[in-house]
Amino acid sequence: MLIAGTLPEGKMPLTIGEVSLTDTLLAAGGRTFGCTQGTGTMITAALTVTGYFGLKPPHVIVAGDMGDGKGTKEIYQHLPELIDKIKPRVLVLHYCLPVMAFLKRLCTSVRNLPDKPFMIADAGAMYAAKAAGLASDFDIFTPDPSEMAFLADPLATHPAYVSKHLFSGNIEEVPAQIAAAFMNKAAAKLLLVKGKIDHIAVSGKVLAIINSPDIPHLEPIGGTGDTITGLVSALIYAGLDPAHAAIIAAKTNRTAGLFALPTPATTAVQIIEQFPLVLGQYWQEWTSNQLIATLTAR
């Protein structure tokens, strides 16, 4: 698995390598970086799950970017060569400036590979994919409700420009937005919409709704959407069917929130620390055909 994304650390140079976690820092390529924000949180979630299953840790390509685009440009310049070198089965694109030209070049190079990786996008990479008309190149998008409204709005090129008279961002509108986004070719084949209610949709149709356990204190904790992206990426890397991986990712994140007994001071990393306990207790039950059939029949 290869994870690419920028970090909110202005002096962080381009860093490439297999990732590990030491105390409160991630390490790769002889450098350390934070695990509590954005791409760092997503990497930590994926690393925790791959570690639980005894899988090879993810490779990462990260760089600091404070909005000037320097780190984003460096990542996209080196990504095609790195993909060709390590041949990842799963490629995850996360926080970056949504520069359409960079993503177009990357998708062109990936299409020419003999074995195309399974491609997942969140945040800036997802914005660029939609704006550039490249959503169909991706296998999974993981938007939150406001990002889902952006994907569904045919006139928007960035979430800041969503037509508010069309989309109010209500969770009740998500199924209609999913259908609209897919019809407009602005969505990946599978959508995992993260929020108070999680929606898993395939080809524009809602396959499953995950609303329990309901942990309201999870909503204001920064990074709990990034944790879901890390979860679903690692579960697919572990060999799970994408739709099943999305369902289990949503269930795991919610149950980890229950286990963590969150307060306003709880961090996303404290949620991630519960993942091995959750998977150890519920993996067999959640991978049963009965559970999947029940959820997808709703």
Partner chain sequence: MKFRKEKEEFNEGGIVLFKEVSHAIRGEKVVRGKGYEVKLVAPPPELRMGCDLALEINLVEQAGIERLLKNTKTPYVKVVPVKKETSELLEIVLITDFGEWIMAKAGNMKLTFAKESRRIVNISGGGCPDIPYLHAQLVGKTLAEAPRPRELGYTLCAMMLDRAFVRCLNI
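The structure above corresponds to the form predicted alone; please provide the structure of the form predicted in complex with its partner chain.
All you get below is the one chain by itself.
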């Protein structure tokens, strides 16, 4: 698995390597970086799951970027070569400045590979993929409801320019937005829409909804969407089929929220710390066919 994304550390140079976690810092390529924000949170979630299953840790390609796009440019310049070198089965693109030209070049490179990786995008990479008309090159997007509205708006190139009628915050409109996005070729093959109710949709149709346990305090916690992206990425890397991985990712995140007893001031790392407990308690139950049958029979 290869994870690409920016870090909020302006002087952090381009860093490539297998990632590990030491105390409160991530380490790769001889450098350390924070695990509490954005890409760092997503990497920590994925690493926790690969560690739990005894899998090889993810490779990462990260660089500091404060919003001016310098780190983003470095990552996308080196990414095709790195993909060619390590041939990841799963490629995850995360925080970055949404520059359509970078995504176009990357997707052109990946399309020509004999073994195309399983492609997952969230955050800025998802914005750029949709805006550039490349969403259908991806296997999974993990939007929240406001980002789902963005995917459903054929004219928006960023969630800040979404049509007002789509930005209602009404979770009941999500299935129609999923269908619209898929029809406009603005959706990945599978959408995991993370929110008060999680929707898992394949080819524009809702396959499962996850609404329990209901932990409202997860919404204000920065990074609780990044944790879901890390979870689903690692579960696919572990060998689960995409829909099953998405369902278990959503269930794990919610249950970790239940275990952590969060307030709006809780951190995403405190949620991630619960993952091994959740997987230890529920993995067997959730990997039985019963869960899939129950959730997809709606």
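We call the rigid core the largest set of C-alpha positions that still match within 1.5 Å between the two forms. Residue numbers count along the first chain shown, from 1. Bear in mind the structure is a predicted one, so any value in this text is a computation, not a measurement.
- The Cα position of residue 264 differs by 2 Å or more between the two forms after fitting on the rigid core.
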